[in-house]
Amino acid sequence: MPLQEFTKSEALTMGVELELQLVSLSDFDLNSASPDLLNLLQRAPFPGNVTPEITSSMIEVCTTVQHRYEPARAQLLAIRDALVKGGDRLNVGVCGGGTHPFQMWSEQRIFPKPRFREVSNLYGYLAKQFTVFGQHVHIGCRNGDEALRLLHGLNRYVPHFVALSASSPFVQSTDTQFHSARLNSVSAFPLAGRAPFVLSWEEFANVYFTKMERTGVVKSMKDFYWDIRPKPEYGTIELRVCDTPLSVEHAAALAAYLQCLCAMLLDRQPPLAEDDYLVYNYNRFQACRFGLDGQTVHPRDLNLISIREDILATVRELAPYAYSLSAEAALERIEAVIRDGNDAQRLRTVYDRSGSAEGMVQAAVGWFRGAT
């Protein structure tokens, strides 16, 4: 079946995906309660959307489209309250972080959705360790080679999002010395990775996936698990490479912080090559595995830099763009992780001071209701 076409979008919309844990309050273990609490949540009115995720001790949730970076957040509030409300009805708690630091994988079980079951009957086992918990940030875009060439420009940042939203530092009772080994699961997938290099939608649609879906690999978009990818049913780009943050406000000013790149990308439209791909793989480990004290080398010049102060020195550009779109507390909010640490070194001084991994699920309720 050929690809959709591409809808069209207000340029710069957003709109923000969590996949959530479910926990038990006794042992802070993974529960499966999606089924419990999603037949709960639909009883009463829902702000923005809760669906089941593969297996049944997630959930995902989403906000509406989005504009500004204060309603989105206020909406991600709504959204938390509801889901506490919910789970304090089933005593089961609900909280972020990329990886739960000590649940078995073959613990966990399948969704009854076919869709999950489809995957699981493809992927064997990777589909119950994909038990990890991402943001994905949707913005809307005016047609199909916008979204190839922001998609496209956003390479060099992607380090900027592992590092900031890193929280996943422990899996299966042990640390990682990883900041986001939520990744690593991800790349097990064979069709994960960064996107082709192609920046015309009709090639993308009539060429590239055209041959992809005669191999018999892929049906549609749903099959890939780039790092971004363009979802031509939304008319968005999706940037996939988030940790789900401990704190809604977190995940909030990450979308914003999106919104306003891509801002400066529609604005500056900077040349693209191939060739800035040559260290991409290198520039996300780094980011992966030391979080904001990694170092990239930037793909056009080829200098080695601190991931933490391209983040900063990338704040500074962001200003007048952050002005127009009303993010000025988004950017504040990304400058105080820059100095505070990243949600992976919060749950490690936790750890370090309790050294129980429960204590770092303890804690991680308890900021995801919003204790400081």
Second form
Amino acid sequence: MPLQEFTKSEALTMGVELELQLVSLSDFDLNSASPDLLNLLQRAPFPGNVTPEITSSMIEVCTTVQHRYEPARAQLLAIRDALVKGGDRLNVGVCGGGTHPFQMWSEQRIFPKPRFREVSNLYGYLAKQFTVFGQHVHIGCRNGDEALRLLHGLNRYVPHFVALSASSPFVQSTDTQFHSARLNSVSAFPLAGRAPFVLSWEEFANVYFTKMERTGVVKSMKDFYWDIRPKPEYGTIELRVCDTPLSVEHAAALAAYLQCLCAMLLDRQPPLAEDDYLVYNYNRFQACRFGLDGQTVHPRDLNLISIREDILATVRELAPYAYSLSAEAALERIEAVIRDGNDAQRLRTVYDRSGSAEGMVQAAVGWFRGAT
Amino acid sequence: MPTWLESIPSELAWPLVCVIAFALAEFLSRSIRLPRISTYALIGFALGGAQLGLLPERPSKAMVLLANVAFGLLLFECGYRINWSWFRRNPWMLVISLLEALLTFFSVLMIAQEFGLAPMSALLLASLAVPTSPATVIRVIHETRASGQVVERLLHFSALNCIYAVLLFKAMVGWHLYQRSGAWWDAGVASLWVVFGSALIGAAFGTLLPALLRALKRTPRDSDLVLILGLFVAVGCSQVLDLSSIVVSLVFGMVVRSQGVILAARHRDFGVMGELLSLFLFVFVAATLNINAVLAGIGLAVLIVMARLGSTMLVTTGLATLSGSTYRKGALVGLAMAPMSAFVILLLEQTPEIGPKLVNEIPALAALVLSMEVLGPFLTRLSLKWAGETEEEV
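Got the form predicted alone; any chance of the form predicted in complex with its partner chain too?
What follows is the entire complex, opening with the chain shown before.
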């Protein structure tokens, strides 16, 4: 089946999807609570959208199409409040974080449904290890060409999003030394990575996708696990590298940061080259491993620069765009993360204090509710 | 007792019974998916003192201590998993729990009186019918690796109704002592002492141990041993002081949690140690029963089982949607709350004023315990499976 037409969207609109953890407030382990929570949430109107996921200890929420930071943030807060209220009645804690810090992948069971079995047979332990939680941000594009130009223009900023959102330092009760261990689980899949360097939608849809489809490896865009991928049915590009942050305010700020970046790229139309990707994987690794302290190589001037400095410089550059998009408060929040550390660092601090992985989940549940 | 059984040295009796129970439970669990603890109970009953007689008729003090420690570990976990703020955030949970216990108590009391039991026996029987045995519930949850809303509610309701049951039962015992001696002061003080003294010991251990763990700088990973040893001492103390190790263990678990000591999920059931002690516990409980008493009380027992199940399910189902769940899950919570056995036997063991023999003296109690010990785990597992909360195909 050929790839569908790229739906026209209003430029720079945004939508936020969050995959959230459902844990028991008794023992902070992942809890198969999504059927009960969804059932309870159906009884009242829900702001935005809520959907089940493959594992019943995960729930996905998303905002409606948003134009500005403040309303997006307000809707995410309303979603958060509805989830917390429902969870409280069921002894279920809802929280962010890219991984659950102490669930054992080896103890995860694949539900005995044929489809899951198939996935499990194909991917082996990867399928079980894939209980990870991410934030996806959609940005509306007027056409497919614009989408691809934005997608490739953003490549050099991907480490920013990894480092700013990183909230998965622990896997199976062990400190991985990474800020985002979640991305390691994602990277292991064969169709993960980056989109091919193609700048025209015509060529992407009719040459690249058609060839890939003919190989039998993919059937739809969903089969690509790229860091950023076009979403023709929504008319958006989707940034998928973020761990789910520990608060919805932070999630809203990340979305607005992306919106401002896209505004700048659309405005300045920087030149794009495939060689920009030579340093892509290295930079991405630095962000995963060291967070804001990572050192990245600038793809053009090849200077080594810390991610922290690079973000601060970018935030300054974005000021006029933030002004026109009313997103100044979002950028202030991004600066606060640079100053105070990312979520992975906050979680490690809790671990040092409480000495337990469960303590981190307890803190994450509190932060999601709005505790500071 | 068959003569060849007599030739087995008594030192070998317990190890042998445990091995047989283990092997048969593994076999039956794989072939007909019978919950392991049901098999333990059947073996314990068959080889018990009053039946084939491989095990002694009256357990030694050491064995009672071991059973109390085994039960204590499970109660500790139950107490540990209670999140009190849930009752504050969803008061319907508390309403359901209280109503369910009251309705069970009065319906069993009525039936017992209909059957012509003496008032005191009827009252004791009714209070013993209130609790859901956390031991069975927790073992089934571990065995099926279940998680979800039914599991959460089951654990919380079972911890609460255990507390009610101890209070009720001790009040009845106090009443009983008063009737016998006329000294209301002594009777009252004795009952209050048991409840509050036990709670005090539990709270003391729950406060001191975490402090000790912090001082020793032990991580949660290796705090198990310290906690098990602590529980051993706490249960020992309660036995020496004639207190309730049930209350001690439950309060111990609750207070440890409130102190911020967090047990790693995989260590919560105390691993192989916990499994071995549970095996022993379920064999031990059934071994105290006498087949004649079981047969004599079977008619009344069936009625009581139905009354208990009916009362509980009526309340958990009727108030399910008000408390944020569905009627279906409410009914399943009620069904899963069926087990009661281990709790009853150990509560009686801990009540020397009345005597552990009571189980074979009050009609129906022995039959009730045996049926629930074998059937209870099965019902709980069925309910968790129907709720879609188990991770295995049952």
